[in-house]
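Consider the single chain below, provided in structure tokens and representing the form predicted alone.
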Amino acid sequence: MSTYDADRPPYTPFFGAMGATAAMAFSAMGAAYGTAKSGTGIAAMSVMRPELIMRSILPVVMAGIIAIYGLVVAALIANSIDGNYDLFRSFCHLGAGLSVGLSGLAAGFAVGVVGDAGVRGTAQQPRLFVGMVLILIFAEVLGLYGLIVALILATKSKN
């Protein structure tokens, strides 16, 4: 006869795993939306200034990155659900795939709108690029954030 432990119920392991997709779904989602935008505005400013083109890929680059974070920490929640797995990690690793993935979401949102803007405005003006490049670092800390909370509450333990 089996024995029910509270602290392990069957259905723990569903927890973990949300999280895990949390993190991959969400951030691969705001770097999407960053490539996509920024790509729209890539080719719109190349019509004009084709020379320019290489210059504007950074917008795609940092999109790209977020999904990273959201890989990283997916990769680290799906490699801990183990036969050992209570309800307190579970949970910590839920809550460490939504930060991850909704802080990449958002990032990935500020990277594609400023991207856009920014490469569009670059091609009439080459003085912006200093200050879409910063406002495009102001708008990827956002996801570095979310992946550092991330990683504090993945790799924490019930002691």
The other form holds:
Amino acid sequence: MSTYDADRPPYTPFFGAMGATAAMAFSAMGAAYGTAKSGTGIAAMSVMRPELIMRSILPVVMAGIIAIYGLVVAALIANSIDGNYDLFRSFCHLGAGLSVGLSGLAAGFAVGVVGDAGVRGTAQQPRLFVGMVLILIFAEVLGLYGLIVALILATKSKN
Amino acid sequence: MMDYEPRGPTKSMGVSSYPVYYSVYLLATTAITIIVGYYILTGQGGRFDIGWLLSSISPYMWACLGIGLAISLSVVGAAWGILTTGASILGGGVKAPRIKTKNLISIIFCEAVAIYGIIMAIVITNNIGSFNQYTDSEDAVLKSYQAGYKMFAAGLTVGVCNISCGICVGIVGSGAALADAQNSTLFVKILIIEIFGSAIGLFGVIVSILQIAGSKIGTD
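Counterpart to the form predicted alone, namely the form predicted together with its partner chain:
Following is the full complex, with the preceding chain placed first.
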């Protein structure tokens, strides 16, 4: 292995594989935080207003969607690591994974905190539900930005 | 009531921690600057070679690190979830002992996270074969290195996803137990949130399986 193609050194797949891991792992962290934080709020307010539980599951669903963003990019990257893998695509995949992963982490944190405050507030003032939905949409869209950049990077070819 | 302050030594004890932290930070920064500056200014900057490091670590090391992380981080997540939920179930069960059997479902959700980890660890273990770096063809050696990196990534993915999932399910299960203690109709609805949390660990397993599909160290 003392001579190899400069475009395909032996350590080429490392960065692509780490990109796939970053995409899924960080998105999972964000989604887990979002689910746990808003789940705590829902469990707290459900004692007072049990009829509002089904509407309040919205932040949990949006946190789950963030995990799906990470899953999509991670699956796309993992399936692209084939025998003909060069350093260019490897670094692009690393960038893609980091972009969707860290954006998903941040978006998950935002969804969690907003969902927690939102469900607790909606239990006391039902007119706040629409406001919570609007703020959650803006938080969710942050993860979507990461997904868009990741898809652009992951499908980039040299020409 | 004890005032529990988990931070460092307080001012009232006559010691402030800021000089210690500041001097450690200053010392570390100065040491790193001197070392990096020495290497760059004497023309030896090329010695810091990440590529050499990545390709001289054996694929077996990467693979076994991945397997170790897969099982250990998953078990940490499951344990954290079980301790969080279990404490709440047992605490809430003092005044409402009826909750103890229904809330075992939350504990089982956390245990499933550890099962995901052990399954993935065994699946990754099956892909370790034997290759000879010096006598095999260059294609086979490069493939083995690729397999080693992918197995490390797969193990890391499932481990980190499962630790997040385990903590999440534990926190939600804790809330479910305490809500159940107040009103037994609430448990099933909060279980829905736990199912969403459990799906996160499942996504990690799916990505991990995609990462190690078809990759094998060695050609046998």
